[in-house]
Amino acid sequence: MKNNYAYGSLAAFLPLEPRLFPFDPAAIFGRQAPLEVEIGFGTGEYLVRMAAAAPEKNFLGFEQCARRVIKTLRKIHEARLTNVRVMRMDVVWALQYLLTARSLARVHCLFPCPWPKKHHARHRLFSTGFLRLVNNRLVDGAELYIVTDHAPYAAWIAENIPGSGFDLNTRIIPPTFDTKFERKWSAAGQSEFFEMALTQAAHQEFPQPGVYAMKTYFIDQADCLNVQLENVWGPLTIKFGEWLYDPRIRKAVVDAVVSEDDRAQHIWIVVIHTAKGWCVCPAGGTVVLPTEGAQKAIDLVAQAVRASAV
């Protein structure tokens, strides 16, 4: 029996860290080659087959489920592939902050979650705005390839094509990809799936958000028993959790939930006494997407620590 937590090798795993900004595929893969992306690679069957069938290309997959990432890493290791990397990251932020205009040769997405309930529709991925973002990241004339099992979702995607810069070709296809989810739907009796090939007709301009260096603060005086943090509400929302301070080791931590661009991330911020004063910075091991909101959360903690000594 296979150990579901055995990944074989971490060589194909890209942790989110400062060296990735800006994202340089040639440095990551050690060569210049067309780069293709899979959104939500699941347990990696399709991603691994693509990489094995096209060794002249590089492949980058995004998935948020840790167990699926582990299973995919095992498949990559067993196939001895060197032209594929995977990240555990929200693909919207990945496309916004990591990847740049005209950097992708193709984007694939098999069986995205259709969010079928009406009040969940806002979570659907392929809105006009997201399509414009994908369009911008594709090389001229390249393709976004989607397959869905859900007819209403296919219709919804088609409704979002106008204004995205894509031309759409659709067709009904039989089970083709032999992935976990396709096998699931096939076993349930579904024999028709909806293939959607979106070809870039007009390149869309899309602003590249700023990336921040995550400033570290050193503060001379502080009273960490008297720190008062204030939340921020609005398009940029920052909500602080409980302030935890241990006077024996002169160390405090606080959790900040940062919501911006309709996405959210949790950031642990540490305040610890050092020879240079009270240091305020992201906690060790914390994965932080270096956005304006993340930097603002650190700024607010530093301001509150500084004010505590007044």
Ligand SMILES: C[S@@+](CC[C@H](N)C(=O)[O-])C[C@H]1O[C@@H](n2cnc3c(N)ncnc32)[C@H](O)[C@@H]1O
Second form
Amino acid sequence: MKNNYAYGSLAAFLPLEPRLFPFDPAAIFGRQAPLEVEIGFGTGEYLVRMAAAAPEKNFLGFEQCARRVIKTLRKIHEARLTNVRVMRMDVVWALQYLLTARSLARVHCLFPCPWPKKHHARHRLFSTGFLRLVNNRLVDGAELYIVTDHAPYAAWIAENIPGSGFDLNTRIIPPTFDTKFERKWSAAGQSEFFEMALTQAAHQEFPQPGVYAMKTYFIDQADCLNVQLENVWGPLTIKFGEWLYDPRIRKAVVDAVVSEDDRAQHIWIVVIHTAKGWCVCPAGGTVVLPTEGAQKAIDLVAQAVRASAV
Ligand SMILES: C[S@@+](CC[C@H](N)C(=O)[O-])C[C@H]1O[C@@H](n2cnc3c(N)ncnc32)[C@H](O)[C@@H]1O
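Form predicted alone already given; the form predicted in complex with the named molecule follows:
Everything in the complex follows now, all chains and molecules, and the chain you saw is the first one.
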């Protein structure tokens, strides 16, 4: 039987690809317009409503949960919106690597994960460092708009304001946004939420890290049963998993956990025999943020493959 629910559109979905760096809104949306970002859009109610209410603006949403991205894509398609794009991506990396200084007209975040346990607090998003990053990516005088259900999180954000270049204005508001998480807290009896409007008072400097092209290697000679990979330790950490070589198809794979700037990505690297030699590159389907560390992991595999033949 035909599954009608399978039907949808990926038109608003931007897969993480090196060609997107640095983000060029005019090329992606096909027009110049103010660009607003939503952090952690969840199931997309607020993002879709904002985009429908302001067709003269462009909207870009970041969400880590794949299931929620799919639900949001359905809503965008049903609403026939052309001014919104979504990415499945950690917003810290998105702001750091993808988006450029003074490119955002407004940033929104409804009900950021509060990480209430003390030993989880390091996962909280709105540290002074992250606020400085958002500040840098906003156009002068623009606003970061946060709503939280969690009083200690609101207090923690307020503590992080000094040094961020923002002025803060907090209000208590009733349920207003009808998002999945607001409905959840309302159903649990919560009737007051913390609306935090952070207005940029002083632009902050924040360096734009380099983006690497993700070089593919071709190596003439290799002994793939004799590849020795060395881990890297320090501010940039690269930890290789087990090497697996299938001689039948002359192909090897290895997982590299690359940690830099306090965040980690898993990269599957493949080594495969081709007419041009042994090819070393990210495995097909792997999403790689093209950082210095990602390139270094590929370089190290290529070096080890080259050394294996000696
Ligand atoms: C508590 S939910 C709120 C969702 C939605 N705003 C709402 O009101 O229903 C927080 C959302 O932020 C997403 N999220 C958390 N950290 C993120 C990050 N670093 N980058 C992108 N999304 C993130 C989570 O996957 C989750 O969907």
